[in-house]
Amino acid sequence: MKEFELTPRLQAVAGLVPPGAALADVGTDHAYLPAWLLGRGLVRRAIAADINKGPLDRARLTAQQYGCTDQMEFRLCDGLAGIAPDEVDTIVIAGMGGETIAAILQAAAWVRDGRYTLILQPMSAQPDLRSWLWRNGFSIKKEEIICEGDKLYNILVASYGEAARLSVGEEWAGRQSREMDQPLRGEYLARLLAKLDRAMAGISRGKSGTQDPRLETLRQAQTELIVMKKEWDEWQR
């Protein structure tokens, strides 16, 4: 077997894959991801999904010079359209906005079982993303802040039950606790309260001015976070 090396990004979500999955990857890309759990033995089978047969023929190319053909599908299908529900137990999808992300979600109803682990890599919106989860019924086991390059990226583990609400603030940043195990969350947090900041700046020279309804959200938003990195800072000392 031919090996070969994740980018951070995508080292940090196949740590997040239960050991021995019957995975999906969906919007898998060069199916770089599969390949690299099924070369190590980390998963039992994969599916890698694409909407568009270009990434899905360089799929097939990923897993023909890395050994794992036999053990991996193939599907051309929009989101998870394409697969059923007995096939998989986890579900990645990553490199997709949280709209999109969300999108697909709801339109496979099947995902709606607490069997099924999902393993979500937002690239945008993940205030979407978040809110559509628990308001939709999923819980949010699990989040990694992770860094490639000069950007943050944020891995969110869920599973369907025992979803718990979201403020607004947390449905920007997620929920924290002094226990978790996040060197770059602080960080995080600052960069949110900097994107904030841009936002309701570009809001407020729009032509509704201070009267957008969207204001009213994003200072509450900022209000939390404020005080989420106030905690955070000082649960580090």
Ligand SMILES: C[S@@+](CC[C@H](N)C(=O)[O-])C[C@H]1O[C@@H](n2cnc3c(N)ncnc32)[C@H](O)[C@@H]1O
Contents of the next structure:
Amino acid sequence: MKEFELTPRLQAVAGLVPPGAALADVGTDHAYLPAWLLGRGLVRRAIAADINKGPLDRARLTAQQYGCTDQMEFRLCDGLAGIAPDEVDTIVIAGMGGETIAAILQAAAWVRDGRYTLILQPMSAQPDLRSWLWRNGFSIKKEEIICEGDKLYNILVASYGEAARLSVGEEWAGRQSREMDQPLRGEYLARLLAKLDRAMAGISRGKSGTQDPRLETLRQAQTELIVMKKEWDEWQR
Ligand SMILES: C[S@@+](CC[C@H](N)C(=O)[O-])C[C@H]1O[C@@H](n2cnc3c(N)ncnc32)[C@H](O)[C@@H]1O
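Complement to the form predicted on its own: the form predicted in complex with the named molecule:
Next comes the full complex, this chain leading.
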């Protein structure tokens, strides 16, 4: 089987897949992730799933190119609809919006079981995804922040059970603790604060101006994030 390199974002996702996993890669597109993991013998099986035919054709091509067609299965389906609960123990949903990821999980009641590891990499709406997770009984076990180009990406590892309530600020930035290994967290918090500033300025310029009810939640997030950033910077000294 031929070997190839992943981009830093997908490499970080791959690093979080438990060794020997039975993997579903939902929204696989080129299937680079399952091909890379199969090529190195890091997973015992892989299902490459996508809602669109074009991406799934590309996935088949990648499997051919890298000689893992026999070990990869292909499913044309919406989210997890074409995957049976006993086929997998690890589910990756990467490169999609946070709301789409939450909708995919919402539609598959069987993932509400502590035996599944969910590795989620939202491209947007991270607060909505964290909010959905804890409100639906999932706990976030770990988060990684990685840099590709000039962008920062989050990867969340979650599973069902032991859900902890998150504050608004924690929905925005994830929960932090002194011992966590997140070298990019300071930069991440700074960028979130800038994003909040832009969001609040945009809303304030709108029809309801400073009376817009969304501002209250954003102000709360801002207040918490300022405290989190200060705390994090102190921990790094
Ligand atoms: C930007 S690509 C991400 C590819 C790869 N997972 C990555 O992270 O690089 C998003 C893929 O998700 C697929 N997709 C979008 N919504 C989906 C859904 N509800 N179920 C399955 N696949 C979906 C799209 O067809 C597309 O191939």
